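The chain below stands alone and is given in structure tokens; this is the form predicted alone.
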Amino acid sequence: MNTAPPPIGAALPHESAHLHVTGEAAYTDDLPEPAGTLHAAPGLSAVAHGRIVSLDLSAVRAAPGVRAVIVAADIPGHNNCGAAVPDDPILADGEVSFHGQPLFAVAADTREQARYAARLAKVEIEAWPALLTVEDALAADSHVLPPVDISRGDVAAALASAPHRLAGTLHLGGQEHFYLEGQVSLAIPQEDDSLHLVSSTQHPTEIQHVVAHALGWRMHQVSCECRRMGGGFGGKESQAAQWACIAAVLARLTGKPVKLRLDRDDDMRATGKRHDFRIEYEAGFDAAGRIAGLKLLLASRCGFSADLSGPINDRAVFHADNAYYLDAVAIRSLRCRTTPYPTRPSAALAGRRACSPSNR
């Protein structure tokens, strides 16, 4: 007869707790590297928006230890790592759309050599005007996705008849996910035109899908593995794909394993953040504080591409009522596109030419 106490309510150890506390838990950067592994680093834009006038990579190619350098034209398949909408290039092609956007990538014998070489690029960018805030985007009517409206009941009547009304605007700041383990991928060429990826990602299947498209391959030619992550919090759901694609393209080009681990400063500059919001509200309520009607405008700063802004903003809408049931509510959700202007600037608006290294 089994006399063991039921597990409900019992304090059970995490399956990897003994590995975590002893330091034996292996993350992507801890795994043994195959012989001949190259290390990659991206070259990032120091301009928020503009046209790439020239990209001189001769010093990068000649730097010690460098084995390969790629630009957008070297991607054999689709130059896109967008999760839901194909609007997010792996490497900038002709136009820069945000500060920190990858322009090229380099593979070298060591990580230090790759990072050093990436800073030798001579980049000339004609700077264009940029939308930087939610207010800028609202004024320009700039959106990554169409607005969404959801309502129930007669909000105008509920507000008009409420004994008390309160209206205002508040701002919720954005957040950096700040996972302790940064973005990292190891691409290992396999037999018969195939590739194995070890990636710190919350979505291995998406990595497989996007990398296959970038290489111009079918999905069965790419496999992706993630044993564990040192944090993600949404920051490795779709954004891990870009770095996996760069590592994979370099691995296919060189025929060698390639690891790309972003330094923290590059990670903070080049990856998207949790959205900041501008919220306009008007509420009607009685003397007891019971809400009679609520009107909300949720405008979020989505950056230059859609990424996961659709479901993130949808969740903001669906959770706006919190624990309440609201008989009369109207919510408008705006997914604001920042950085580039909605249309290319005219000659009168075009800025000066900015010459800058690819990284700071």
Second form
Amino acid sequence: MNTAPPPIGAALPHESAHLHVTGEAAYTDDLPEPAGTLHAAPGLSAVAHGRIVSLDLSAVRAAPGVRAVIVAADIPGHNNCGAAVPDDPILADGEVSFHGQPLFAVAADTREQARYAARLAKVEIEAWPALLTVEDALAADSHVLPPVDISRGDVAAALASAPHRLAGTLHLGGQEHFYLEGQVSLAIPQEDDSLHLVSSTQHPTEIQHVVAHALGWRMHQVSCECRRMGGGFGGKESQAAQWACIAAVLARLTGKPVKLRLDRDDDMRATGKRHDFRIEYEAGFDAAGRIAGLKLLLASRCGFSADLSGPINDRAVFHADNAYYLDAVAIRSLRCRTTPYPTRPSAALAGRRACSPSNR
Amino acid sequence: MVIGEKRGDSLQLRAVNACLQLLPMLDGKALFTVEDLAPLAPLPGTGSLHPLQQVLVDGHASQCGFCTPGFVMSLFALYENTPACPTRDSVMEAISGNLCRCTGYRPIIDAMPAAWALPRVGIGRTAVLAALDEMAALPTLEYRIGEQCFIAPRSLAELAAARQAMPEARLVAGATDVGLWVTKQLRPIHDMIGLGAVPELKAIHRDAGTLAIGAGASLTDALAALVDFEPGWADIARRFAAPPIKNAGTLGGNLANASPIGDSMPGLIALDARVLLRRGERLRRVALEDFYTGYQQTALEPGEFIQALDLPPAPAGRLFRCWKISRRFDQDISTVCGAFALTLADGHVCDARIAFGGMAATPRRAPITEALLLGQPWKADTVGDAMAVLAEEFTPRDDLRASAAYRRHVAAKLLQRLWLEASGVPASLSGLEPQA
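Having seen the form predicted alone, could you now give me the structure of the form predicted together with its partner chain?
Time for the whole complex; same chain goes first.
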């Protein structure tokens, strides 16, 4: 029987610390690759918004070591990797919605061969105007989700009768998640139409779900495992799915294990960032600083797809009053559709950021 | 990882970036990776750890752990190389090339003094030196893979002959840039001549006020010699790059790379440096400012290479400063790099050499500003006039790092900084003491 006192209040070391410091902690890319593993690389769009006029992949297919090349039409199930809202194509289909969007993917004998081949595509895209900023999207009335309004009391009256008024605009910048281990997935075909995925992800269940849909399979045909991640920070919650889906489709097509480890530059180009916000505020208050009324507009740059923009912006709304009780408050949340890149949740979602205006 | 080489009779250990080392560059060297540390523990084989590893565990210095092996090795190089517990500043400098995203740097920095409080362990240097001697006796490396070959001459004469025989081959010293051509640009690099095994190229001589630095001297060694020669190099020496890059990269590589934002060139041009070029037996000297003929173009002829760099003696009364302006303090590329060498006599400017990186397609002098300063009294009015001229002297580019207007503004402001510093006014943040 264990008679040691319970370790409450004791500083316990990280369960993997002794493995981290000796280099023995294995991340997805460190695991032994099954014999015959192919390596995948995506071909990315150099245009932010437009129509794919032609996608000539003959040089890609002919490159040394190439075993398979896929485009949107080769995805056997649903061409979607958006778990919350199904509006995120795995591979662009007809239209390009952001700079760095995957257009096709290659599987080759080595990672270098796949990356090399992916650069040989002849891509013609008719460029359309792009909405790059929140302001662009507001001017174009472009949204990924309808506006949300939440209010209490009569804000107009409270502002009108307040002895003092203050109004202004804040910009909170976006951010690259910068997980030190980049996106990586290894898809290993199993017996009887099933697949095991090793993925660096914060949400293995969601990967299982989205990959099964992409393959046109039932969920029990896909399993997903993540022993440890080299950082995620929200950037491997929903968006690990895209790379898992590509690896899985290529694995199913070739019957071989397929690993997709994004090059860091491709990772930064192709993956979403933290939402940036434009916040407009108008407050009425008395000489003691007590807030009589607060009107807020929270407008965020959501990229081209909704992903988790709903919960993130809702969190911003719910936290906007911070620790204060406001008698009269009106908050409007706009989730703006833009075309630079998709945006994704980042650690702590938007709560802390939304506190900014009420702390001013 | 940490590379061990024999320098004189002792073992030199230096951290480098594993991802930028080409395999044949490691020939003849000792290589230490994170797996080599636990066996140095006081009780190896019992699960005990090297003191640095133990204190990182005890100090909660890892969270996701992905960056940890890199930090361990940067700290290990510093631990092995210093006879006493390093200062907080030197720990910060040692890890300036390592990024942590989740843990935070404080517990990592604290690990060094904590490790010093434990019984000291060290690698068996005698055995490593013996192994290095054994490898040195092996024939010159000629590494072939497919159609590609990498040769590593062992002397200047061998190098000169190889360079003439293979004028198309790529000279590779530290591969801090060539490594990225491979990993990022997937550029085919055919035959290569490695410079790492040519001892003459690493030599640094200080003689009768002059300084000569071999083209193969690491940036770590070259910058230390430059600071020793002229203390105004200190800012550049600290901020040129993180130690693993300075340990791998060479001064000759920085010069030959001919980047318009190479950080060694402005200071060297201001100090009237000359490059010594060799082709076979033929030697010629070219003023560094004439060495750059266009964007990433140099005066090197086919079969020619940089052997060394010479600096003339410093005139009495010389005021020299060189500063790097970049978006981040550590690990960043210059937006503007400015160097000023003014010789003052009787309160007048009797010589002026001003050179900039990041302001043109090549590292370039500012002759109009220099002419305006020449012969003038060294005072605020003169500096103000010169700043106005300097702000208009270049037509830099707008790019991701800065606008052209910002670059012109900063270039002129650096002259003001020179004036303030020369007048004893602290003018740079890094020179200010933190306020209590």
